[in-house]
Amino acid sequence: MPRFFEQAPTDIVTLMGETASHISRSLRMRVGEHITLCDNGVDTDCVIESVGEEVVVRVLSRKPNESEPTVKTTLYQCVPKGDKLETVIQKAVELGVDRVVPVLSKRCVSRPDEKSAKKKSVRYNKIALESCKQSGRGKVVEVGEMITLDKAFENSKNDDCAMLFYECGGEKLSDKIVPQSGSCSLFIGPEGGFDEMEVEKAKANGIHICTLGPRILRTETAPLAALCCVMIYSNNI
């Protein structure tokens, strides 16, 4: 069923604009039809009563969202060449990420200037919109702006857990408690991987050194591999 992040605080709702568009021109949706807003968590099932320039619905039900995981991952991804980081953000968001920020580390070799970031955000959040409303989750998932990985080491302080993964070893993962709520930091390197001073940095900040096992995985690989392993670790598998 079409999945929109609208809210739908009334019986009878107005859907306008590009929503509106996208069911009456893209999905070429008809009166009687179902489709599901999903606003603050709350999954709401919808019929078509009028399709135009404006689509009227009405709401037949109301459910808490089941598809969110009980803990907050945020995915701290050091900015790979060409659109690997879009297919990075596009899996992470089907894993049950709850937060994307691109880093800019030692070894990155795509370093945009400030227009192009800009650029590449909204089309990063774009991605992150539809992988959202394609499996089903209960939130639009945030891509945030660029950071340095001193600002990144910074923002992770106030986690329950933080683990940077290391090709060159580090503690499993399986050993880590991983928390079944609250909140978790990734951080993923490119492909150059993590500079020493920058693995030492993190250990001065309180981050795990972690490992992902005996082979070294692409910058691409790694995070969702990382993810899938909080997720069984959490319970929320």
Given for the second form:
There are 2 protein chains.
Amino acid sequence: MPRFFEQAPTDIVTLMGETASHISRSLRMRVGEHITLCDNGVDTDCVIESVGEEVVVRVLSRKPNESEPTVKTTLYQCVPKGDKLETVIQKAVELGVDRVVPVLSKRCVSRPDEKSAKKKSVRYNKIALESCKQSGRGKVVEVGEMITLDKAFENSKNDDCAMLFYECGGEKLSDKIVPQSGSCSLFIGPEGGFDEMEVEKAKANGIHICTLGPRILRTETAPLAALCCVMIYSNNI
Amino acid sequence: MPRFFEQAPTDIVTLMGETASHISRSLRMRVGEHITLCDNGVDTDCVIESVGEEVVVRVLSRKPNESEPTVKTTLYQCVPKGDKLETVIQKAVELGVDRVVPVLSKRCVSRPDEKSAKKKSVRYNKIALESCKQSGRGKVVEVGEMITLDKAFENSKNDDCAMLFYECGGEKLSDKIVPQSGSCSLFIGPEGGFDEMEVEKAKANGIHICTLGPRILRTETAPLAALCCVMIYSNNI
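Write the structure block of the form predicted in complex with a further copy of the same chain for the protein whose form predicted on its own appears above.
What follows is the entire complex, opening with the chain shown before.
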């Protein structure tokens, strides 16, 4: 059933703007068809009462959304080449990420300037929103502004656990490292991986240096594998 | 270090054809640089002795490849739209798949004819080979010919365990279902998912009907999540 992140405070809700035009023009939905409005962790099942410039729906039932993981995971993804970050965002949302933050590390080849980064940020958040709708998420996943790796290390100090994935090896993930609830941070390097100095700095910040197994994963595959591991070990798959 | 799936039976090996031209022209490698020849589960470290139409290398050391999982996983992937199967193959190889078989199920929108399927098969196997080299695999992963879902159910009877992933729910994966060694089969539906009748048929064939959690995964994300689960529960990540 099509999902929209809209508030449904009353039993009759009038939808406007982009949501209304998505329902009437893109999806060509008609009176009597159902949609889900999702707001603040509650899924509201609605039936369409009228379709036009505005779309009016009547609330049938409300229930708590059950697809949000118990652990809030921030993915600090070092910026890869081309449009790979878009794929990572789309799939990380499906796999239960809480927040994605693009990071500039030493070996990033792609280094967008401020103007281009701002433009991209709008696009990234749109991709995240669409993926939230399609995968049935109970909240809108936000893609943060691009920051430096040092700043990302600093930010991750607020989390219960932080893990950096290093192709030269590290700890195996397990339910001893991954928290069952609370928050964690994942650090994924760019195409060339992390620099040794960066790994040392991560250690000094109390970040676990981890491995995803003996096979070498591409920069756009590693975050998905890491997220799967976190979801499994925190009992969210 | 660049990897090539070539035999190294003697201490001096002469490489020809595509491998030689890849080393000399694409990678522009020079005398004294190292490559790995991989054959039948053994990684052979070699130094380049001469570069030209042929490339001559000298064997320095041999060691067993350590990146092959203990469980052999066949991914039966129902053919998705566009070029998504290419992405699935590339990333499934990184994540340790043993074999990929494209499958035609009821809701497949893309239905290539025999001629086009043959042409695509060559391309798929090329993508698998490249991904094997890049991810450090110890064997060449094969992409099989496209078969029907019935035939795939039949073939999976030879495996120790088979799992079909169904968006309407099923068993949670665990180390009780996933074998630690031996072989297993994974069935992933196309964009529209599996038909109820197909799921019933799978059950009748002794296949576990499984879930990948409460979030809805795209057809190209599901196989990667399923493979991660198998690798974790079989202790291969």
